[in-house]
Structures are given as structure tokens and as C-alpha cells.
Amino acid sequence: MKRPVSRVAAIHDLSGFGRSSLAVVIPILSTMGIQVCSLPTAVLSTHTGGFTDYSFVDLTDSMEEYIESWYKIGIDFDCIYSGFLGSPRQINIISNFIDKFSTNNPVVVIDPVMGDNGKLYQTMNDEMVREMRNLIRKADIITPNFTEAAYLLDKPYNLQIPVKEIKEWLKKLTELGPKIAIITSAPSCDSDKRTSVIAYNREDDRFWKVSCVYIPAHYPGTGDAFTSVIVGSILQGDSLPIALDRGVQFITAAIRASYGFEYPNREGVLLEKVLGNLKMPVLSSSYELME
């Protein structure tokens, strides 16, 4: 019997305070019509994004129980989508964790979340990122950042590189295992004021792009909410660059609504603005295809 709505097990981190992990995944695939059961692999005060004096509970030993649990009642899942992992032990988990829930072939998707601006976050390590590159093997689609793709790849971060290279990193990504890369905050060579997401398909051998407009602002949890938002336009049955399309677009619009407001950018993008513009359909789209 098909279901009413698409389900998504959700592999985050979740905040009290703070626009980031699951405080943005539930919110943005609840109203674009998908149930989330959330798989929680730590609590937190805050995010990290800025925060430093936060409360911080690990959840790692208790996640098998909980998945175990979920086996045992005979859930399934439409997506299995996986953010942030704090170690090498909860890859392992959810490794395991995807080959458990994958009898009715959901589609998995993995944010490889390690670091960005070239560097890696203060709790990642080369064991972590070898652990990430056996952990995508298992992915359909994944979505680093430039700097994740780099580290993925062990490439140098070289903010000048042509976008020919960029094509081959998709490519290399792919052979790892997924059908799909997008790397995301993508640098442009001929203007320091765009930026660009870029994914590749394996299965089509296709190339697609969006561009937009630098804003010159950081807002942490921005890599969650488009992501999320792929997850919920793939499986409302967009195609691949009408994704892509809606994730820039949402992004754009939340960091513009956010923009003009004077609060702590720490806190994430003003989500609570935006979240109507995921009920509207695709009025313009932007994407690519690239030779």
C-alpha cells in the first residue's frame, strides 16, 4: 500500500536555540508535505555556528538501541538523509544503519559535513574524512560544500579553479559510489560577486549549474536548509536541475529576507519568512545545462 506521504529518516544533530541541523530539516521537508522521523545524534543548547558557552549531549550510545527499535515495528523509509557525524563510530552507525532500512531501495542522501573556507571544523580529522569517503559509497546523492569536495577528493582549496576542473572533482565524486554530486558554494573565476552550485549525474552523464549573486553575509545551518530542500523537491518528483532551481532560490531568498534585519547572524537565516515560498511552484528557473 503506498503511503500518503513520503517518509524521511532524518540523521542530525539537533539544537534548542538556533537555525540549524534538525531545527531546519523538520520545518522545511514538513511543509513541503514529507514526514520526518527524526534520528537525533546529539542534543545541544545551541549550534556550534558562533556559539561557544553551549550545553553538549552525546547520543552515540544510545542510537543503536533507538534504530533497533524502529527495525523491530517495521518502519521503512522513501529517503534516508544524513547530516552532520561527530565520529568515526556514528558513521559506523548509520553505515549500518543504511544497509538495515534499505530493502525498499530508498533513496539516500549524505551532506558530508566536514568544514568550509578551506579548513576543516575544529571536531573533524583525516580519520573522519576517510570514514566520510566510505560512508558516500553507499549514497545515491550527496552534497559538499567546495571545501568538502576538496577534502573528499584530496584536492588543494584553490579559490581560482576553472570550472573545467570542477567537472572532473563531480566525476571523480561520483566513482566513489554516488549517482549524484552537488557541491555547493562553488567559487566563480571570472567574478568574485557569484556563486554557484554545480552537480553532475552519472547515470545521464549530464552537468548542471545555478548561479546567484554573492550576498556578502554567513548564516550558519544555510548547507542544511538546501539540502533539505533537495531532499523534498526529489521526492515530490522534480527533476534533478528543478531542485537544484529550488534550493538556490530558497536559500537566496531566505538570506535576502534576512539581509536587511539587524540580529545576530548566528542565529541562522529568518527561516519563519521564507518557509511559504516552498508551496509555490516553479515560476522561473535558472539552471544550466553545461557542455
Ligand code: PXL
The other form holds:
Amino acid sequence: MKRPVSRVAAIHDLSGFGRSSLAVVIPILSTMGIQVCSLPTAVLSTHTGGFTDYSFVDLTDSMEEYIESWYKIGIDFDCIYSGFLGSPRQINIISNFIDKFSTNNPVVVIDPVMGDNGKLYQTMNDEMVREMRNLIRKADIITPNFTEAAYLLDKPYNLQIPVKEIKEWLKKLTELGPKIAIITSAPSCDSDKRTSVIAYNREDDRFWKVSCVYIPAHYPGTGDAFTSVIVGSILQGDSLPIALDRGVQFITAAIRASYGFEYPNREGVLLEKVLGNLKMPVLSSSYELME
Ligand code: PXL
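Mind pulling up the form predicted in complex with this ligand next to the form predicted on its own we just looked at?
Below is the whole assembly, all chains and molecules, this chain first.
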């Protein structure tokens, strides 16, 4: 019998303060009518983007027992969605999890959370990058930001990159395994006032682009929010370009709702003010099919 609502296994950390990871994934997907089952990778007092004095509990040692208990109950998922990981060893655990829970053919979405603005996050290192290259082999969809795409492909981080080269990166990323690669925060070499999300679907050989006005403020957790909207949208039955549009529109609305207030950016976007947007139908879209 079909489930009344779709179900996602969400493999991310729980950061107590700062609006990232599970604190973003759960409200977004719940608002979109999707059940979130959390498989926490680590518990932190705050996320690591802009905070330095945080506590960090790595949950690697408890994950296998946790997964085994889900397996014994016999639950299955419509989607397996991973993000920030607490240790390189977790990659093998998640890879086994994907194999073990494959009977229902879940969509596997991997957000290779590793860094931003050309640098790795404080808890990441080269081993994590190597392991992440392995994990994405198992994905249907990956959503690296521009920095993470550069690390995955071992390319220099160059904001002047021509769009033709970004398209080559996307093709190379799908050659590593995933059917769909989506690069977020892709620079626009013809305008520093715009930023884009560019995606490639290997199965139909099409590239899609959604661009938006660049607002000069960086809020941690927006990558988690973007991929969560993509997951929700795909599970609701949207096409790839509509999912991209919904993701970009949501993040733009969240940044606009936040930017006019004076508070530290490291606290993240004011998600609470815009969650209701996710209930609204898509009235306009701006995606482009790229040549
Ligand atoms: O938003 C990505 C993210 C998730 N989890 C933790 C982080 C970050 C980015 O800084 O530090 C713990």
C-alpha cells in the first residue's frame, strides 16, 4: 500500500544554534508534507561557519546500531538525503546504508557539504574530500556549491570561470556516478551582480540554469535549505527545472526577509518568516534551457 506521505532518511548533523543542517532540513521538508527520519552524524552546539568555540560530538560509533534498529523494524524510504558528515568513516557507513535500504529504490540525494568561498569548513580535510568523491558514486542527485564542485574535481577555485567550463565540470561530476549534478552559487563571469544555479541531467543530456540577483551577504545554512527544497519538490513530482526554480525562489525570499534586519549573518536566514512560501503554488518561473 502506498504511504500517505513520502518519507526521507536525513543524514546530517544537528547544530543547536545557527539554522543549518537538521534544524533547516526538518522544518522545510515537514512544511512540504514530507516525513523526515533523522540519522544524525554529529551534534554540535553551533554550526562551524562563523563560530569557533563550538562543542562537537561525533556520532560515528553509534550510527551502525541506529541503522540496524531501523532495518529490524523494516522501514523503507522514498529518499535518502545526506549532508554534513562528522568523519571520513561515516562515508562507508552511509554507503552501506544506501545498499541496505535500496529495495524501495529511493532517490539518493547527496549534498557534499565540505566548504564554501573557496575554502574547506573547519572540520573537513583532504581525506574527507577523497571519501566524498567515492560516496557520490551512489547518488542520483548531487548539489555541490561552486567550492565543493572544485574540490570534488580537484580544480582551482576561479570566480572568472567561463560558463562553458562550468558545463564541463557538471558533465565530469555526472561521470563520477550521479545522474544529475546541480552546482549552486556558480559565478556569472559577465556580471558580478548575478549568481546562478546550473544543473545537468546526464539521462536527457540537458543543462538548466536559474539565475538571480546576487545579494552581498553570506548566510550559513542556505545550501542545506536549497537542497531540502529540491528534495521536497522532486518528491512532490516536480521536474528538475521547476525544482531548481523553487529552490532559488525560496532562498532569494529567505535572504530578502533577512537582509533588512541587523543581526549577525552567522545566525542564518530568518527561515521562520518564509516557511509558509513552500505551501504556495509556483506562479512564475525563470529557468532557462542552456544550449
Ligand atoms: O550548512 C552546512 C553546514 C552543516 N553543518 C555544519 C556546518 C555547516 C557549515 O558551516 O558547520 C556543522
